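Coming up is one lone chain in C-alpha cells, specifically the form predicted on its own.
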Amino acid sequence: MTVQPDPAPLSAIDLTDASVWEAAAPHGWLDRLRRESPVHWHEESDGPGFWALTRHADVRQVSTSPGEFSSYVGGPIRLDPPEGGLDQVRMIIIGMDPPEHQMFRSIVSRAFTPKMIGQLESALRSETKRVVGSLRGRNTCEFVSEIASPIPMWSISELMGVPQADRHRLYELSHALIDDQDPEVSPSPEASTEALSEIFAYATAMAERERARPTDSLTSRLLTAEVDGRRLSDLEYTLFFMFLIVAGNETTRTASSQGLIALLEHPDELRRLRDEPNLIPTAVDEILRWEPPIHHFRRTATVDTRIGGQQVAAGDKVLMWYAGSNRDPAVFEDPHRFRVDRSPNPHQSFGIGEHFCLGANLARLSLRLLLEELVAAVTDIEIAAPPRRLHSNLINGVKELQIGFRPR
C-alpha cells in the first residue's frame, strides 16, 4: 500500500493533547513519526519539551540503558511532579533506578513469580466463574464495571489481604487518583488529592491490623522487609502499598476492556478463537500489542548521548509511545493485522529490563481465564453502543462498554 504524504508540519502533532487519544491511539500520526522523525522533538505547551520515541529498537535501548536513562532524575511520566512531589515518587519502584530499585524489587518479586501465580490460578478461575456467570439469564451488559473491573481488584487484593468488604472502595480511590486527567473520574485537583489522602489512611490502617495480627499477606510482607538492612519507613511502605493497589488493578482492567474491542472489531478471530481456544495464551499477547495499557512512559538523559543517531542532550525528556513500537514493521510483520496466531510477539506492553512489569505473569493468566470463560459463557458478542474511552494520553483505560450477547 502506497501511503499518500502528508501535507502538515511534522509540528502539528500534538501526542500530549488527551482528546486525540480519547478518540483512539492516533497511528496515521506515530506511523510518519517513525518513517520521518523516529527520535522526535516534541514541543509541549507545559513543559520544556521532549523526545518522542516510535521505534521498537529505540525504546529496546532506553529501556536496557538505566545508567544513560534516568526514571529517579524527573520521575517515569512526562510532567515533573509538583514542588515536593518527586521525592515521594521516588520511593516507588517505577521511580528508581539502579540499585535502589532491584533491592526494593526483590520485597515484592516472589509474590508474582509463574510459580506463585500458578497456585492463585485454581481461586482466580473460580472468581472468573462467578464473575462471567452473573451475565446467565441476561442479554446485555457494562463489560467494564461489571466483568474487567471485579477480576484483577479480587486478585490484587487477594495478595495484599484486603478485606472483601473494602475492595470497591479502593478501586474508586485508585481509579480517581491514576486517572486524574479525566474529569467525570477525577473532576479536580482536590478529589485526586482526596483520593490519596484516603489510600494513604487505608493503608495505615492495614499496616496496624497486619502488626497485630501477622498474616502471609503481601502487606505483612512490605510490613517486615528489609531493605539495605533496614525496615521500610511508614511512607515508603505506604507507597509502595498504594502503587500496588493501583497497577494491580488499572492496567489488566484497561487490557480486558480494550481486548474484548478489538476481538469484536475483528469477528473472523473472535471466531478463530472459538474454534481453536488453544490460540487464547497467544491471544492475549497480541491484545497486549494492539493496546498497550499505557501510552507512554518517560526517562530523563543523564548525560549526552545518542538514541538511533539522534544527539540528545543530559537533561533531556525522552517518551516511549507503545502504540508506536509495538506496531514497528521492522520487528511485526503486517503490523497494523490483529491476529490472534501473532508468534513470536515480542510486544513492549509491559516495559523492558530493569522496569519490566512485575504483574505480568498475573495479568496474562488474568487474561487468559477471562477469554476461557468468556468464550465459553457467551456468544453472539456485540458492541451495543460507543466505547467511551479515557480521557488520557497516559492510561489508554476505557470508561464503559456495552454489550449485547446471548448465554451459551
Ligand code: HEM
The other form holds:
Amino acid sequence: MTVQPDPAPLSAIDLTDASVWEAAAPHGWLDRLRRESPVHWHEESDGPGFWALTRHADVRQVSTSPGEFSSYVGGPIRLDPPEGGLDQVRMIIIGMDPPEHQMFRSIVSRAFTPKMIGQLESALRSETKRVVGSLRGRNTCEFVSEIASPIPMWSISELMGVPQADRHRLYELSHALIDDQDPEVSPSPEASTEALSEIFAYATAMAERERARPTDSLTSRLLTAEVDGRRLSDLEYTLFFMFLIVAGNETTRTASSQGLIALLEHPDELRRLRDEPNLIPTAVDEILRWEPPIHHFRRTATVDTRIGGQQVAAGDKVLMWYAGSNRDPAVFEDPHRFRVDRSPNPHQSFGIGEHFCLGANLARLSLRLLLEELVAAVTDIEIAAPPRRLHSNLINGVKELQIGFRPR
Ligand code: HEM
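Write the structure block of the form predicted in complex with this ligand for the protein whose form predicted on its own appears above.
So here's everything in the complex, that chain up top.
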C-alpha cells in the first residue's frame, strides 16, 4: 500500500475528540503517528498534554514498568479526577502501584483463574442459550440491549452474589457511571454522581446482607479479606465492589457488539466461522484486537526516563492507544486485515503486565459461548440500521445495533 503524504501538521490530530472515536477509530491518524512520531507529544485543551503511544513495544514497556510509569500518581485515565477524586481512584486496584496493588489484586485474583472460570462454563452456556433463545420465532432484534448486555451482567452478578431482581438497575447505573461522556447515556455531571451514590448505597446494603449471612461470593470475600493484617475500610470495599461491577459489564458488552459488527462487515470471515466453529477462539482474540473495548489507559512518569528513544519527564502523562498498538505492522502481519484465524495474536486490549485484566478468562469464555450459540441459532444476519456508537474517547461502546436474521 502506498502511503499518501498527509499535508496537515501532526498537531492537527486530536485523539481526545470523542466525536472522532464515535464515528470510528481514527486509524489514518494512528498509523501516521506510529510512522512519523510514535511517542508523540499531544496537546490537550483541558490538560497539560500527554505522550501518545501507538507502537506495541512502547505500550509493553510502559505497562510492564509500574515503577517508572505509575497508575497511582495521576490515575488510569486521561483527565485528572476532580478535586478529592484522586484519593478515591487510588483506593481502586486499577489506580494502585506495587506493592499495594498486588495485595489488593490477590483478594480477588483466585476467583478469576482459568479453573474457577471453567467451573462457571456450563451455567454460563445455559444462560447464553437462554438469552440467544429469545431470538426464536423472530427475525429482528436490537442486539446491544437484548443480547450483548444481559450476559456479562449475569456473570458478574453470579460472581458477586447480586440477586436477580437488582441486576438490571445495577447495570443501568454502571452504564451511566462509565459512559459519562455521552450526553444521551449520562445527560449531566449530576447523573453520573447520582449513579455513583446509588451504587455506593447498594454496595452498603449488600455488605449488611452478606455480613449477616456470609456466602462464598466475591462480595463476601471483599468483606473478609485482609491486606497488611487489616480488613478493607468501608470505602475501599465499596469502591472495589463498584469497580468489579463496572469492569465486568461495560467491556464485554462492547466486545460482543463490536465483534458482531466486525463479522458482519467481513461476511467471508463470518461464513468461515460458521463452517469452521473451531476457529471461534481465535476469532474472539481477533475481535478484541480489531476493536479494543477500551481506547486508552494512562500512566504518569515518576522519573525522567525514555520511551522508545524519546525523552519523557517525571510527571508527564502517557496514554496507551490500544487501537494503534494492536495494528502495529512490526508485530501483526497485514494489521488492517480482519481474519478469524489470526494466530499468534498478542493484542494488548486486556492491557499487559502488572494490571493485566483480571477478567480476561471470563471475557474470552463469554465471547466464545456467545459466538457459538449465535452462529448455531441464526443465519443471514445483517445490519438493519447504521449502528449507533458511544460518544467517548475511553470506551469503544455501541449504543444500538439493529439486526435482521433468519433462524438456522
Ligand atoms: C472484553 C472484555 C474486557 C476488556 C477488553 C478489559 C480490559 C481491561 C484492561 C485494558 C485492563 C488494564 C488496565 C490497565 O492497564 O491500567 C483491565 C483491568 C482489569 N479488568 Fe478488565 N477487561 C474486560 C473484561 C473484564 C471483566 C469481565 C472483568 C471482571 C469481571 C474485568 C476486571 C478487570 C479488573 C479487576 C482489572 C484491574 C486489574 C488490576 O488493576 O490489577 N475485566 N481490563
